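Take a look at this single chain, the form predicted alone, given in structure tokens.
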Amino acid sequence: MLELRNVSCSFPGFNLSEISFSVADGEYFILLGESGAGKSLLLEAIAGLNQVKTGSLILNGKDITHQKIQQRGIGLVFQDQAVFPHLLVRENIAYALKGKYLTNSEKENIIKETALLLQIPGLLNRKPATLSGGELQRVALARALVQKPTILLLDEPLSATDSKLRSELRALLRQINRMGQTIIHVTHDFDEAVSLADHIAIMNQGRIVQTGTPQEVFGKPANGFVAHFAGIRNFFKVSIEKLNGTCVVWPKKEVAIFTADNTETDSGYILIRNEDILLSPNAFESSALNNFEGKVVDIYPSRSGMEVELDIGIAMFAQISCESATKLKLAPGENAWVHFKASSVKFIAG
């Protein structure tokens, strides 16, 4: 297990502040955040490339905060691969075994075994200049894995790949993780995080703002930043009151929304997932407590169908399939009804 305990680092014009989280053995842990959040700097601090100012790094019960890079048992794959252009692929991978007390035969067996796992045995005698971006990424992974690291650190490993190659590399990373390899992976890509992570830490401006499983983090964001980062469009600051024991929130004076969440505070935030909103061309009887007539502002393609923007007194966004958009005959300027259950309205203290 790796534990970060109140780790802080200083850089010109930027600080990592009191970072704390733990990564269990065999876990796939994602550091997720926008560019400039400090993700790569934190990864380099774990590797030993950046000096920790305060706090500690504990790996399997041992304090490695000030330990040399070579002694940490940590593998690091950079965003740009950092493959030596003048060396063959075999020599690039073998470079990571320098200083190991292994015979040439043992080194060769490890290289071949790792190359087979990374599906690059046919590339061992080629120069990096002849390889594609995906092949270079596999070489960089192989060079890190031959060291048999306790933890593998990945800095934006899929950022420079097309969608087909990205899918192949995701499958490969999942396979490596299932073989027992602990992985900490830096990315700014929401889909990448959801498809790979056991646990996620969201970073913003040098701090961790939320940690948890993907379901915990994106099902109930801790604050507005996380909600917007997760692509949740229906996020509103609200005032609160109780009516006959039911909690009613007001994002705007003219708009009252029922929620099943109970709170004793008088203000906060609510979020409603796009997928939890039902649309209809006309009003109808339903179990949903929240029913509003609105006007369609716009309709546009999204990664899972169509996103519909409506004006119900506040801007509301719904996610529907392409088939539903056609069936409902929705069009900008037309009226439509918005329905969602009180249980779909999640309250966040603020």
Contents of the next structure:
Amino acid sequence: MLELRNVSCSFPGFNLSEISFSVADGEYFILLGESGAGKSLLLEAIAGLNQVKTGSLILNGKDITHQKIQQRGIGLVFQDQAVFPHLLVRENIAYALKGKYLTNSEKENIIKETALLLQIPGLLNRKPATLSGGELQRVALARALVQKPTILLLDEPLSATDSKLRSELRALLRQINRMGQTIIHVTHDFDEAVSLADHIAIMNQGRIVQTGTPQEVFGKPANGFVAHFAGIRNFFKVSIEKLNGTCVVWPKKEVAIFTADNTETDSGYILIRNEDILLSPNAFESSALNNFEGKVVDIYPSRSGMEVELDIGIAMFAQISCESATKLKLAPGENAWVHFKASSVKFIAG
Amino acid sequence: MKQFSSFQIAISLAGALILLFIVAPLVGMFVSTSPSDLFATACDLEVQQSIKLTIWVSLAATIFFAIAAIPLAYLLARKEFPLKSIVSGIIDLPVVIPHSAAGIAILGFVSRDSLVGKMGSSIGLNFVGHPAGIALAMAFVSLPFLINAARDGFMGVPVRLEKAALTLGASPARVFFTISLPLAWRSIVSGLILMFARGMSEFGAVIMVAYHPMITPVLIYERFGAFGLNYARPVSVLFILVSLTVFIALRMLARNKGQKFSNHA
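Can you give me the structure for the form predicted together with its partner chain, which would complement the form predicted alone we have just seen?
The complete assembly is shown below, putting the previous chain first.
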């Protein structure tokens, strides 16, 4: 088990501050954050490439904060693979085996086993310059795995791959993890995080913003930054009031929203999923308590249809199908009605 | 048909003039030297010994100083430390100071009265008038070529490769010898060749430290002073031919070695 206790690191113009989380044995842990959040620097600090200023790194009960890189037993795969260009694939993989008191045949067996796992036995005598991006990624993984690391650190391993290769590599990473390999994987991709993670830590500006399972983190984002990462655009800080037993929240003075969640606090956050919002050209009677007339600000294609941005006193985002967009004749500047049920307004204390 | 602008014609003419300026005196010297004179000079024992001395002393100086200069270049490429820009400036100093002045400085450093001179004398080595003194003078003026080329070579090696090697359990020394050095190899060899060639051609600094034994640039000067241009010219032509041959041979060797590295290492 790896534990980070209030780890802080200083770099020119950037700091990692008070980072704490733990990764259990065999866990697939994702560090999710935007570019420049400090994810890679943290990964390098865990590997021992960056110095920890304060705090401690505990690996299986042993303090490794100031231990030499070579003695940590932590493997790291860089974003650009960092495969040694002047060495054959075989020599790249064998690099970590030097000084392990193995015979040549033992080394050869380990290389072959690892190459088989990574599906690269045919590449062993090739130079890195002749390999594709996916092949290089597999070689980098093989090279890191051959030393049987306690923890495998992956820095954006899928960022430079096409979608077909990405899904192949994801399957491979899952397979490696199922074999018992503890993995800490850095990414800025929400889908990648959800598809692989047992636990997630969200990072922003050198700090951990939230940790938990994907369901915990994205079901109940701690703040707007995390919500934005989960693709939740309708996330507002609100003040709260009770009206005839119903909870009313105010993201803005002139906008009152009903929520079915009951709370005793007087402020917090609400989130409304884009796909829970209905649009219509006119007002209509329904069971929905929240009905607002607004103006279409923008409409643009998204992964699952069209995303519509409306001004109802606050910026509200709705997800609709292409057919609905055509039928409703939505266009920037046009008026439209926004409807959503009180039960689709999730309240988060904070 | 390809059209040339007046600007392109102007810069081509300027370039041609510069090339002519370099080539014309050399061609003139070669043309003015008869093959019989050249053959007689090649058979001259004093000339032969002088060329041999020049080559081996420059080679020895290059190899000896490279042992410390290459790690220094690595340090300059990889580490930030106080007064680094001053250190870089000091390394370039021999390029900008007059070489006769550099020779005076070396002479003061290794003369019998100096600490180094006394240390040398205690083991029977007198730098003044000795190949060791010549090597010091050659190295003094030519080291910047090696250090700068090697530093640029190391800077071209991605730091990530070195970091990756460290995470694979390699010691910093193993990273240096198995990753940094092979990948910076081409630049380092270029630097070694430049240092060697520059050392061979040094005159100003060497003559202050050791008139004898006579390296070829000093021999050319002596023959010019004692017998005139016609006697100095064949030695010059012969030395240029030998230098070019050695230079081309080293380049070819380095290229083969470089290809070996990129194909197999």
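Numbering follows the first chain given and starts at 1. In this text the structure is predicted, and so the values were computed from the model without any measurement. We call the rigid core whatever largest set of C-alpha positions still superposes within 1.5 Å between the two forms.
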Worksheet entry | Rigid-part membership shared by His199 and Asn244 between these two forms | no
Worksheet item: How big is the turn of the smaller rigid part relative to the larger between these two forms, in degrees?
Response: 20
Worksheet entry | Core-fitted comparison between these two forms - CA shift at Lys329, Å | 8.9
Worksheet item: Core superposed, what is the CA shift for Trp250 between these two forms, in angstrom?
Response: 2.7
